[in-house]
Each structure stands twice: as C-alpha cells, then as structure tokens.
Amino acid sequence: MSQIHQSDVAIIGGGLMGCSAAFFLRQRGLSVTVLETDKVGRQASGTNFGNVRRQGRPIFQLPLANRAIRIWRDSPQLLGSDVEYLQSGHIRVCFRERPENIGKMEEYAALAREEGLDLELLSANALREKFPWLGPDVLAGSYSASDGHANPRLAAPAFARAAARLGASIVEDTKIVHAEKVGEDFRLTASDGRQFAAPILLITAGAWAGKIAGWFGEDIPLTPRAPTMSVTEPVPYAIAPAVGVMTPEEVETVYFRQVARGNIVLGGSTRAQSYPDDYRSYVLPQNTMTQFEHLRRLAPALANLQVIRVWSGIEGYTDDALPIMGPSAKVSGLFHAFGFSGSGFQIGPGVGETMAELIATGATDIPLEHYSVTRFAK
C-alpha cells in the first residue's frame, strides 16, 4: 500500500488563490500541501489581463480588494521576487452614447470613498488634458491613481516559491481524481494512485472546482469561458494607467494597458467557450477583431498596431458572477474559494490571506456573506 502524504491542510488547485493561501497558512504555522494538475499558475491565474484594479468591483468587495492591494504593494519584500506590480493607475471610462453612466460613476465614487478608495471623476477638457490619447467617443472617466497592474505569469509561481521556502509542499503534475472524508481526514487520490490526507481541504481549482465540490454533495453551476487576449508590437511608451470601459454590453468591455517595453496588452470584449475536460481554450479571430473595433473608439492611435500574439485560458463563471468563498455548507473542514468569473486576479492574494485566516482561526473581518455557497442551494 502506498504511503499517504499527511498535512494540516490540503489545497486542490495551484493558481493564485491556492498558492497565496498556502503561503499565508505557512505563516500561521500550518503544514500545507498544494495539489496542482498541471503547473502552478498555468490556467486562469496566468492567462488573464493582469488588472490590479479595485474600482468597478461591488462595494461590498472593497474590503477584500483593499486587503489584496496591500499585499500587492508589499509583494517584492513579501515574496522575494518581482511580479512586475506597478501602481500606475486605472481609468474606467464610459462612451458618449451612455451618458447615464456619469451619474453611476458619481454614485459609485461616493460609496467607494467610504471604503477607502478615492476616485477622480473627469470629463470634457479635464479628461482630454490628462489623457489626450482617448478617442472622441469617450465621454467621461473615473480615475484611480492607487490601482495598477501586474504580470499574471509571474504571480502564482512567486507565491508558490515563497510558500515552499516556508515549508509548504507544492505538488505539480498531480490530478486528483477522487476525494472523500474518512473519519476526521479528507482522503485524496491522484490519477497515479498516490494518496494525500488532511483534516482540512480547500478547493481552489477554478473551472474544475464545481466537479470537486460535487463529490461532497454541493452542486455548484460553473460555466467555463475563454477570455480573448492579445498583445501588439511595441510603440513608444505613453500610456501609464490600465484602461477599461463601464458598460452593460459585454462586447464593449475592452480593456488595455501598455507595458514598459511598449507593447499594448489587450483583453475583454467577447469571450469564447472553453473545454476544461480537454484542458483547451481557443481564441476566435472574430473576437480579436471585435476587440480592436472598440479599442479604436477608446484610443484611435492604437487601432492599426500589429498583433504579435494571442492567447486564452479557462475561467469558471458563476451565474451571478460572484465567487464562492468560505466554508462548505455540508462538510466540516471543507472550504471553497473559486468561481471568480474573470475578476479574481486583483483580489487573489487577499483571498489567500482571508482563507488562511478563516481556516486557522475560524473567523475573519472580511465580509463573506455575499459569497456563501448556500445561495446555490436548490
């Protein structure tokens, strides 16, 4: 009989949530095993846009986002490596045909200020003076000087390395095919027969997490989707903030940022279907063309740049676009942190620290009621 690897906490899913949770659990003295089917940060955590933005999130999510932003700012010292976090600002704009969004921006800014997020509202001459590259279709903007962006390809691996230095066991290329609770322990079996056990199990498996939660009787609907991502040839550096659009229309939700090398990283707009069972997602050419159609409205000078690479990933979306985060409603010792619906990168380190706090102490000051798994109970 093969030896069972025992730890205080087992984590299924080695993305940003799982690896940061492992890091903060080790800081609290708990032994941790992270089990990742592929390589850490390979899926949604490493293939997203890299937005480290608080504005635009639900007001009730800002305490979690504020916790995360402190971690991002301290990340070089905390992790011992550079994840290319830049506090270069974030502007959220609205197009001219949606003037009602100005009032919504004003209302959001007033509520956000109460949660410690200061936003500068800009329109007309003030908007053009600060951001002269914006196109004439842009009517107004909400600017956060304290937000920014980071490199998603670096973030989860950096947390994994930092967790490993503290003694966490990071186990890659290990697909868990069965899990159950036996007595006080969760027993996890990998596809090659290896077994792992822990009295606490945290599921951070992204688009695959719903299936794992189902093993414990919690049926959580997740829709797998594939973001449309691209990067252009480099041009002289001129645009510091990340840019996004406030709109109810998915096709208009383009966002972009310029990296120090000059390339424009572009995301948003129409997403495609993804195939988690096959570990495949695809970029549809028509979606990339739609991105550039709306990029032309945002920043006309960028519309004719050459695309040098496209990519996608596999993201898990809940029906209400809010994550499942907190304890299981059915099994003691089981915790969830998944379903971040394409908006998890900024809050990821805050999620990890909050889940570590919740697991280690049984409580957290971060409001979690909106993320309860019970909202999916039939």
Given for the second form:
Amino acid sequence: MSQIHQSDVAIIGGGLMGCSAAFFLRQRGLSVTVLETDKVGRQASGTNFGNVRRQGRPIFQLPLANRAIRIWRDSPQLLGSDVEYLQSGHIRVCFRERPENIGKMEEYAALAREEGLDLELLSANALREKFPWLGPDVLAGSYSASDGHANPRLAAPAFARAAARLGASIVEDTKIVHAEKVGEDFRLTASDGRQFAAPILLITAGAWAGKIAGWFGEDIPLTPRAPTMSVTEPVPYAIAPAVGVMTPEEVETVYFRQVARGNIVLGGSTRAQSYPDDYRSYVLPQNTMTQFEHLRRLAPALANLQVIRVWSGIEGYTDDALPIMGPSAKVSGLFHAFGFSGSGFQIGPGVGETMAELIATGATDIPLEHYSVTRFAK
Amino acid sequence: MGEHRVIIVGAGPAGVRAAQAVVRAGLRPIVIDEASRAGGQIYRRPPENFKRDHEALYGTEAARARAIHEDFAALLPHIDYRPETLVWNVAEGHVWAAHEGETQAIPYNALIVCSGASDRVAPIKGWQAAGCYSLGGAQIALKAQGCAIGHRVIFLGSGPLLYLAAAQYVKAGAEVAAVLDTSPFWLRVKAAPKLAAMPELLWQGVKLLRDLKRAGVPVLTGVTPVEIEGDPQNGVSGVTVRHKGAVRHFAGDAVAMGWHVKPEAQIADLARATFAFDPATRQWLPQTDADGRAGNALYLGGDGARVLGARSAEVTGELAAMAALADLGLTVDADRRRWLLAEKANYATFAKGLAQAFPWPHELVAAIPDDAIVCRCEAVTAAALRASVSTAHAQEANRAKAFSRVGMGRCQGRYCGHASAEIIAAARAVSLEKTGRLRGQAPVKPIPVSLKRNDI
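Here we have the form predicted alone; I need the corresponding form predicted together with the partner chain.
After this comes the whole thing, all chains and molecules, with the earlier chain placed first.
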C-alpha cells in the first residue's frame, strides 16, 4: 500500500476558491493539499467573464465582496504576479422599457452606501456624455468607480503558485473518486489509488461539489450550466468600465469589458447546459446570436467588431443562486464553498480568506448565514 | 429522397467531386464555399474579368483545373450552391453559415467537409516584417489578382509548394532572389522509393527544379534560417541563412515561406471529430475510416482530412461522398469504391515520401531564439512562451495559450499552433504529443457582432 499523503486541510477543487483558500490557510500556518481533477482554474474560475463587480450583489454579500476587493487591489504584491486587475469602474444600466429599475437602482445605492460601496446614479444624458458608446435605448445607469475587472485565466493559477510558494501541495490531474471520514481524518482516494488524509476537508469543487457532498449525506441540488462567452479582435483601448444590464430577463443580461490589450470580452444572454461528467460544455450558436443582438442594443458601435473566439465553461448553480459557504450540517471538520451560480469571481479571493479564517479560528466576522447548507435540508 | 439533406463544405477538387457523386445519386446537395468562384486554393480562379488562361494560371495542372471548373459549372443546375458563405460553427446537426452579414442554421443528415489545407508555417526571427507571406498567400496573389508579393521575392521553407510557387513566380515574370529549402537534398534521395508511387508527380518536381535553375535562381538545400531582415517602415530587406557552414545573405523585398500545408480541420473539430496525434508529421489530425467517415454524420475529404494533394483530393472527396450516400441507405458502386481506395493508397505512399523528403523543421523551431516572435497576431516572443512553461508552469498548449496569449489572436493559432507546441515540448523536455492540442472553438473565421439570423 502506498503512503497516505497527510495534511491539516485537504481541499477538493483547485479553482479560485480552493486555491485562494489554500493560500490564506498557508498564511495561517496550516498544511494544505489542493486536489484538482484537471489543471487549477480551468473550469468556471478560468472561463468566466472576469467581472470584479460588487454592485448588484445582494446587500448582505457586500462585506464579503469588500474583503475580496482589498485582496484584488493587493494582488500584485500578494501573489507576485499580475492578474490584470483593473479598477476601471463598472456601469450597470437599464433599458427604456423598464423605468421601474431606476427606483431599484436608487434603493440599492442607498443600502450599498451603508456597506461602503459608493454608487453614482446617472440619467440618460449624463450617462451618454460619460459613455458615448451606450445605445439610445439605455435609460439610466449606476456607476461604481471602485469596481473593475481581471483576467480569469490568470487568477486561480496565480493563487495556486503563490500558495505553493508558501508550502501548499497543489496536486493537479488527480480526480478524487471516494471520500469518507475514518476516525478523526477524512480519507480521500484518487482514481489511481493514491490516498490523502486530513482532519479538515474543504469542498470547493464547483459544479462537481454536489456529488462530493453527497458522499457525506448532504443532498445539495446543483444545476450545471454553461455561460456564453465571446471575444473580439483587439481594437484601441477606449472603454474603461465593465458594462452590464439590469433586467429580469436572462436573454437581455449581456455584459462586456475591454481588456488593456484591446479585445472586448462579451458575456451573458442565454446560458446552455453543460456536462460535468464529461468535463464538457459547448457554446450554442443560437445563444451567440442572441448575445450579439442584445449587445448591439446596449452598445451599437460594437456591431462593427469581429468576434474571433467563443467559449464556455461549467458553472454550478443553486436554486436560489446563492452559494453554499460554511461548515457542513452533518459532518464535523467538513466545510463547503461552492455553488457560486455564475457570480463567484469577484468574491473568490474573499471566499478563500474567509474559509481559511473560519477553518483556522472557528469563526469569521463575515456574515455567512445566508449561505448555510441547512437551507437545503427539507 | 427529399429527406436526405446533404451539405458539402468547400468547392475545391474534393468538394466538386463529392458534389458530383451526390448529384449522381439523385440528390441535390447544398454546396457552401467561402470563395466567390469554385476551384479551391490550388485551382483558385481569378475574378470573372481577368484574362490569364488556364495554361498560364495552372501550368502542368491546367487540364485538371479546367475539368474541375467545367464539371462544377455543369453541376450548378443540380445543386444549391452558396458561394461567399462562411461556415462559422456546427452544432446539434446544423451548419451555421454566414453570408453578407446574415446567418442561418442549416440542418443536415450528412455533412461532407472538404475544407482544404492552409500553410504550415515555422516562425523565423523577423517574420513579422511587412512583406512576409505564406507560400499559399503568395500563390493567391498571383492566381487571383495577377500580382506578385514583391519585386524581388525570396522563397523559404520546404516541400513541393516551395518549388511550385517559386516556378510560378518565375513564369509570371517576377524576380525570384533565391529558393531556400531547410531540408537537405539527401532526404529526397532516401524518400525516392515512396515518391516513385506517383512517377508523374515526381517527374514534375524534377522539372520544376530544372526550370528554376535554368532561370538562374539560386536553389539551396539544407539551409538553417538565421533571420529575416527588415524594419517597420520598409518591411523586408533580405534573408540570412547558414548553408554548408557559411552565412549567406539574400537581398529581397518580400519573403514567401511555408513548410508544406496542414488540414484546415476547424469545422471537423466543431462537428466533434476525434483527433489523434500523427508522429510522422508531428500534428493532430481528425480521424476517419478509409472512406472518410468521422462519425456523427460527418465525412471528411481532400486535404482537410489528410494532406495528400489536389489530385488525391478528387479521389477522397468522392470517397467521402460515397460513404455518406451508403450510410443514407443509397447504393454505391462497389467497384468504383475499390478503385478509389487503391488510388488513395498510392497517393498516401507518395505523401509519406514527401513528408520524409521535406520534413517539418521541428528542431529549428524548438531552438528559435528567445527574441523571435512566435505568434504574430499577439506579438508573443519565444521567450514569453518559454516563460509560461518555466515560470508559470504551463504544461500543455491550452495553458500556455492562457498564460502567454500565444494563439489567442485573429488566426486562433492557425499559423503559430504547430510551432508553439514544439517550443512548449522542448521547454518541458516532453514529447510533442504530451503538449496536447489547442481546443477548437467557433467561429471558424471571425464573424461580426452585426451578424443577424435570417431564419427565425
């Protein structure tokens, strides 16, 4: 029998949550092993839009988002590499036919201010003066100067490398096929028979996490979905903020941002199914077309750009679109941080730091009650 | 009969012969082609009002070119021909075709992809200078527009296309400064038995070389490229190579470069063909059976499946169509199929000989200097790509792309994908196969955000 790899904390899932948790756990002196089926940050963490956006999140999530924004700002020093974080603003707009959104934006801005997030509400004229590329159907907007965007392809791997430099074991190409608690330890078995053990287990396995939690008797329904993403050829850098639409209709929810290189990244509109068991997700061409259609309405000038690539990924959605974060309701020493429902990138580093704090000290000031796993126990 | 929806993508030699076979079976296929006129790359036609005749344009291949063009013209009443149309995606049994700013999803029962080949290019220090073209690009300039890529052109690379394109330039009256072949002559001698599988083609190659030498063009074999000189204002000014221990410089204002061609397999990839690594040519290729079946109602013919040349494309295009027809339950001529398969086998032997005689210069690519640009779209240097492996720990092609931006530009790795894989493999000291394959994504070629559906 081969040797069992032992550490204080085992983490299943090497996405942004798992890698940043490993980094902050090492800062707190715990030994950590991250177990990743594929390569770190290749799934939802690496394929998402890259919004580092606080506005629009539930008010109760802003303390977590604020914690995360501090980490994003410090990321070059903290990680020793550039994850292309640009604090270049975020604008959230609504269309003409939904004037009721103005009231909602005002209400949100008042509450957000109490949580330390300053938002500037802009009327149609003020908005177009500031952002002349917005379309005539845009009615109003809420501008957050202190939000921005970063490069998802770089973020999770950068956290993994920084964690490894602090002594974390980052174990890629290792699929855990079985986990159980044996005495004081969680015992994990990889598909090739290697074994890992730790008294603490953190599940940060995104769309695959429900299955793992199921091994411990926790039934958490997750729906795997695939975002519709596109990127244009590079054009001169002219659009600073990330831009999104406030609407109850999923098909209208397009968003875009321009990276410093000049490419414009497009996301949103209809999502597709994804196939976690096969590690596959596909962009459906009809979704690309509706995305273009709604984007043209948001920013007509972008119609002239050429899209050079589309992609998708596998994201785990909960029924209420809120994540599961915190201790297990059934097994001591087991922790969850998954189900971020397509909205995990900005808060990711904050999730990692909060889970590390919770695991290392048993408590955190960040309110987690909304994310409790007990809400699924019916 | 109307239930059988057959789509053929490409109207080169493979697509034309595929369409002919489908029409012969009594069906009316949709033939989608990016070009405005049928013929593909090798038999590419100039615009209607251009005057050069088939002999001037296609030389030894004039008769074949004429046959393809005339046979396609005869097919027109029996097919749904859609020129200037880009297949940009394939999903859920539909081809997504774009034409003049509009797109539609076209369902199929059989999809025959004859997408042809594009240049296999090795990066050379300085190749980002204006005036550097692929061999195919240099040929298109001549065939479609009747113009040369420069006043004094240097041909650099390896493979039959190197000599063919140079000879075509000479014939068209352009000045060819030199033909610089990276493969040593003795490899051709060694490959002669395989090349003899197609004696006529072998003889054509010998004649091309003779014509070039008679025209006074220096032809050097076994060269090691050092640098393409030039500056941002004036573009290319010359090429420096090492040859038999000496440094040789050739002045010129344009370079046509290429190392054979490789399948344009993006559509096959989106239609979910399986890919396997081919050690002989050091690339990933879509998998088919001998007839061209790739599974999921997908059939591949011509150089888009395997680079066996234009003549073979006529054979494999027809074979792929016959496979599709057989799978649709139609009767096909078994004798004809056997004959085509035997022909294909001869071309395959010849192609092996070519690969042996004019190898992809993988050692040169792996040793490219740090300051050379690998990915021209994104201006990624060899140093940056190597750093993505050594510093950021990229272990395979997709990861190196994510970290360094190699292959992330407009061409989506078409021109740098093979080279960057070699550099990653060398930096990791692993086999090329272990560096994996860039995942294929739509669109096959760029599409505008203004693209609108016209079918809903």
